[in-house]
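Next up: a single chain in structure tokens, the form predicted alone.
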Amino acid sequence: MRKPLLEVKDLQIKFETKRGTIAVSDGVSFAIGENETLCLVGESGCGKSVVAVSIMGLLPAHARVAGEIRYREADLLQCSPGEWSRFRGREIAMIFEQPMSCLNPVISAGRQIAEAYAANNRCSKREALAEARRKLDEVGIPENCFVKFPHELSGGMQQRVMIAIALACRPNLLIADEPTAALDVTVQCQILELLHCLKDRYRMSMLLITHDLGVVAEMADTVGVMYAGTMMELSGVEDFFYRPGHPYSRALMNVVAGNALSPIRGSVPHLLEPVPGCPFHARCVDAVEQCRRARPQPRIVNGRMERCHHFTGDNSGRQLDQMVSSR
């Protein structure tokens, strides 16, 4: 059996603040295989982006991290900053949510791509600029945009520049944090199609963070459902849509089912105050006393990881083809 490209084991991340310790990731585990896409879903504040940033080694100094993040044979959490920089960009790259806040406003789009390439390759300035032009063409940006500054580009073009920067060194793993946020529907589809084509061309693996279940249906091989810093369910994409196991997964599906929105009552608990028992029990329609007292342990049922005191069986979810066609 082939080893996964990336394996995260029992990842625990805590931030030390003046108000106390905030546990933003509590025992998160998952694996991503070669040429596989894992989508992380869940409401804002559930710890998805923090997990992604931890893989890049970009957590702030006051973060306390335990567990393992294994990329091939290397445990990244044991690497020095210099060793980590060998992986960042060359092996693992990341697209952030807001491209305008990530791009340098006083450097042209082409030069920013060239700088990303030169930072990870021994090459001349001319070679870096030539590669930047090739990357612009590859992500569908016109040649005249090479000398334009970020503010002169549309949101979709800015995101394409971010993709070009991330792929400058042809990484094996691409992390995309809400890559279609704040874009109109037409541009979202274009960006997703671009990512899909580039993933197949370079045979990359992807960790994709999104709130859009249509994006999940279109892109994912595996789906991880996070809530309050905890991985509640980890399953194949078809199981997630046709047979969602955890009550939170079913609640997420119900939000967009039918013609009317069905919001989940309540809100995500503040991570500064640990919740006894299951972190979702206060909002769960199936909660019993055991859910309030005891924290559920992860278990595997038919290849699906689930943290729930109840056996869920074959629960029917929204059809996968309906989710794709709704985009």
Second form
Amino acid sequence: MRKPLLEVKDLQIKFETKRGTIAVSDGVSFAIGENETLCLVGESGCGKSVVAVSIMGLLPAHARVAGEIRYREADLLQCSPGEWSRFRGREIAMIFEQPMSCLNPVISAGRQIAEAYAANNRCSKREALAEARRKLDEVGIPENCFVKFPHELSGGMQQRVMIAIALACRPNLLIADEPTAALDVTVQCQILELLHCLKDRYRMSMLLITHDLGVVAEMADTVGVMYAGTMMELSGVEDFFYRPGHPYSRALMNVVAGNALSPIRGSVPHLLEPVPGCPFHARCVDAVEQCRRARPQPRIVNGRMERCHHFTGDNSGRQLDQMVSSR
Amino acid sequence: MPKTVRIGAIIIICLLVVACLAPVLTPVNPLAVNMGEKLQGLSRQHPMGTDQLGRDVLSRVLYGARTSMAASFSVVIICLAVGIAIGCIAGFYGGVIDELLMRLVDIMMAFPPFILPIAITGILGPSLTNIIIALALTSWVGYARMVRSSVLTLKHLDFVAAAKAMGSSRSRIIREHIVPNAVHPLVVYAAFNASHTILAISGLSFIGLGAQPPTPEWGNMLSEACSFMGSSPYLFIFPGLMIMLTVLAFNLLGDGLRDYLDPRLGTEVDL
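Okay, that was the form predicted alone. Show me the form predicted together with the partner chain next.
First the chain shown before, then all remaining chains and molecules of the complex.
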């Protein structure tokens, strides 16, 4: 197997708060190969964004991080802040959910892109601006928007500017944290298409965080399902959609694939009071006594990982179409 | 843009033009003593009359604009530079640095604003330069406080995190992202500070601590005019009017800008 670009091993992130310690990420592991897209899905508050932010090294000071985040040969968690910042922008870049608040309100769009380029490259102001013009063209923004300020641009345009900023230094890994959540459906489509196209052009790898299984189907090579800070399932996109393994994945799929809306009952357990056993057992239709007592360990069969006591690697009996028709 | 801003700005620009072009506007040397023409009233030759040494009051008033504008602008510029630097460092780095700098600010603030300049000129000797230093020493604290508080809110905003995610260094983030966002509340403060400085300089010159005679300065013109108040009132009316006009202009500008820049007050929308 080829060496992955980014490898996260047993990532543990804890926040020390006044009301106690919260484990927002508990033993998350995944790997992203060159030119590959990994989608992280899961409900709100499951720790997806925290994992993304931890790869960037932008967690707040009260976060305690353990485990390993390996980018190529470097273990980012062992890096000094200065060394880590050399990866940001040039190697790993990030797109955030709210383009409006992530753009500096008093600097024009073009200059912000130039600034991102200049931050990582020794170059003259003119070169940076020329590069910014090229980037702006690449993300499909008309020339006259170069001098516009963020508030003069629409949400879709702002997100395009964000993408141009992220791509300013040709990163090898792009982390997109719900890049389309704040946008209109038609604009979402355009932005995803743009990301897809740019990913191929720059031969980037991508870590995409989303709630939208449609986006996953469109973009992903691998899908990671997170629940309450734990990686529940990690499998190829085909396996995930056609043979969803984990009961949580199946429930998620049920929500969107069923004819009628079938929500998952209950809500994500509060991270301040971790539940014993499998974190999903309270909402799981297949839960048995063992699920309430013992925490399932990750098991890997045929290249897919699951944390479930029921998991054997044989999902023939749980195919999606059967599942839908049985309802 | 509110009318007050325009009026204030126009007056200030006029004063600046006057200050720059004083030698062109009045060919008479403001320092030229002519005892033969002392205390003459308004005439065609001397539109504002002459003082007790026969110097032309008009040219002294115009050259006085030079002194006042230069002094108040130097104070404001020094304060902006020091205030922004200290405020940014304190706000961005926080911790011990912040604590130390802010206690320094507290100490400076504890002095009554007029006493410290008097004390400093007492030590350094009365002169315009020393007054500028003294006023700058007392006024930078306000700027630093304001910048610090803006930086404290700004540094937690998403675009700062986004800039960090792009690999920008700390100094770059401060320079390119924090400072441009932190300065606009300062514009209003600087306008009021400028008017305050003009008054303070005139006041200190009036009591003999600022610009020294024969330098034409409105404050010391007023103090020289005191003895001739009854016989030649024009001697203090014109410098007094100039002080009033300048202070008014800066206040109008500051007031107008405050309304204009405050998003909470409904400003007119240009359609």
